[in-house]
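Listed next as structure tokens is one chain, alone, in the form predicted on its own.
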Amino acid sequence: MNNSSKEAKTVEGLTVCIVGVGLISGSFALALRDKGLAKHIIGVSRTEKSANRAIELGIIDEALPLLEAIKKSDFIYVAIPVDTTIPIMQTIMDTITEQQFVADAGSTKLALCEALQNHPMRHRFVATHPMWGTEYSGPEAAVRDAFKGRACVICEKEKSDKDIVDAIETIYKTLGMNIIYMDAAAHDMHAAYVSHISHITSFALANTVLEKEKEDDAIFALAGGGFESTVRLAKSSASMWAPIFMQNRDNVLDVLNEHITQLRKFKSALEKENLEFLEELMHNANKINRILK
């Protein structure tokens, strides 16, 4: 339930936990410490080796396990793959107090607004997506200034408390980010018209030149900027963007068959050999010229 009447969170000199040390966390951290609004960051990794890397880079102050890590922390920020969002956000639910709030930056929302709803902290938490990100994973992905002029999607705003809601707005905005509000299923048919179909596109090109392109010097040596660009993101984490596919499975097999559809018209003006209708399919998509720059 959402609660006006607790005060004002602080959002500077906050100590933060953030559960995962790669691309998106890692990169967060480093807008945290730099634009000041965290004196300490506490890092929880899977591994020593990235919790290691992320403390020589400058990214956290120290590793913790979990438990740990939230009881030092005011404010608890997760970007781990969604698979492992949710049973990682019931411990830290079930851990917080009311001085403390949780976001999380994960690319699926519904799925894990539902496994929440009913927890009698969910009021401490901020559903949260900055729509940004590269091909790129580990703490050696992170960089600094990343989410400046992004968006940031957040969910059932009216289900946190009023304090930490404008503590969130605050610190996104801060970074420079612009705020958008959903309901969690909205976001999630959003997300995969404009992000996740990118991603299987990218894959599946990838894997139709790996078959039948033998030569991988033709592939480096022809492979232009427009392939470059269009296949970059299939240098992306499977282990981060399976289960996202899985977990938004149902708008991204819609999204899927009307990409076929439209492949399959391309398809077709080829083998009849039908110009006038290939060009008015490019045509057609020529009108994405007014939406983006």
Given for the second form:
Protein chains: 2
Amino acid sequence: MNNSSKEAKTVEGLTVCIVGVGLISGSFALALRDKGLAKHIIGVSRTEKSANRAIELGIIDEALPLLEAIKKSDFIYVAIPVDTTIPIMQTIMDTITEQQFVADAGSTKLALCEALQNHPMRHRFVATHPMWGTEYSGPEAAVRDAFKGRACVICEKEKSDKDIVDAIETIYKTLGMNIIYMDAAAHDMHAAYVSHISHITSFALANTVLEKEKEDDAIFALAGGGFESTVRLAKSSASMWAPIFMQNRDNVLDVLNEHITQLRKFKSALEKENLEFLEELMHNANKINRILK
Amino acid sequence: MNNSSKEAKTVEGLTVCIVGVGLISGSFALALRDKGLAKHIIGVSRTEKSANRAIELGIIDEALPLLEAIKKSDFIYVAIPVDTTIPIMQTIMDTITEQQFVADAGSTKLALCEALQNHPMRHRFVATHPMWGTEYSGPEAAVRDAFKGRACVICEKEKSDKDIVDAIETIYKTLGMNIIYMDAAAHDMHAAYVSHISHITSFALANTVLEKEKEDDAIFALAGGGFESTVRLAKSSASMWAPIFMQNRDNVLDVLNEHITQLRKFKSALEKENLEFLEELMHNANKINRILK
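Taking the form predicted on its own as the starting point, write out the structure of the form predicted in complex with another copy of the chain.
Following is the full complex, with the preceding chain placed first.
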């Protein structure tokens, strides 16, 4: 399958189709244009409103239906909720020619890679996950210089043609990202620990406070004490994150069970007024300092 | 007790004693000096090392033992772990004269207010909690302009002389803070919801990841996906936070139980592959957006 005889792809002045015109695809499109990698950007959007907004914001040059957009493009980049990615990617793979190439930006990788594994055009697809995001969504959420300094995971590199892996790497590196290779299952496991669980705890923390703290004013006034940063992700889009949790269900349940166990240790230390155990739990948590900057 | 006949205190050029030379007291001292409120700042520190570092950093002018420092000061400001605050505050209250005044910056208020309620000098003390902090500690953690735009809670205002409540308010307002009045029990309850639980979830999240994710490199490389902001507080000082959780045990246990219940709902939605329930939980959490900016 691996077509290594193909010439290296020139990565500049591409006609690019972005499927989805939101946080990730929008930021990606802005970066492609800023770096001179794209000369024409076509957007595919579920809604006319988002498409128009993306044109107004200078993210895309035109909006077209999917099949028309694919036909006009060198490179198709898919950044939509992971549940809708699979059927749309099937359509894209059924439509493209050997001269075109495709990548996705989804937060889960195994389900998509499995869905595409026997497709005759699999070799024209690169599975990627640029590790950047904010709690906002839609074309207005797109920001310039979004991906700089962050990691981008590429999965199952060996199943994609060398020319397009090179092209994708050149694109992400030009955007300032560091490339990491992983198999899809390893990606999904690590993503559960370092990203998906953070979102679940943040959603659950928001629900905790909304359930118990009936005085909005008190929350608003006092929220300086660490609350905002831990609860920030609770503003994230349910239509984007629910399918991620579902697709990565086994890993997310694993880490969620462990997290509940860890919270129970704090509960037990408090119930027993065991200051020593409480401090031990916290000193252990401090070790995260070694890993983060 | 309330001595409202006393003349309004002039709040400038004070000689101030800060007990503790760390994150809060250090930032407070820097702000007092920047605003011209203090002409001389004396630090009281457990360790010579911190005291010397605070002098080097321009936070304090000199370091003295507690009793000597009190004698030379107009205003004594206590910002040390909440468990050691109580005995040290007793000593301070036993030592001060009617011309001096005292405030604390502790994250819990009920235990301290109860401990001091029958002290004959109670009227020269103001219970305060400036709602600002970072995950760092020690004199190096002190920052300029730290408190600006944040809330400061004053508890049991009616038990403090009017002249010193006015002085404390002037000081915090000059630092750019908004004053909120609350009784001590209400403060501790709200603080559990909007601050203490955030710290516990962050500590527990760090422990979850450290327990399950044995590949440090993977955490480090992938941590862009929301992890850093939710786990940031896990770097916080155990010696500062363990006593806060202990003193505010009932409220913290209440909210921790609710939080575990909320996490279990996510677990149940995932186990049952109930996408509708999962999305409902997340849409509810999105309501936090209404409260935060």
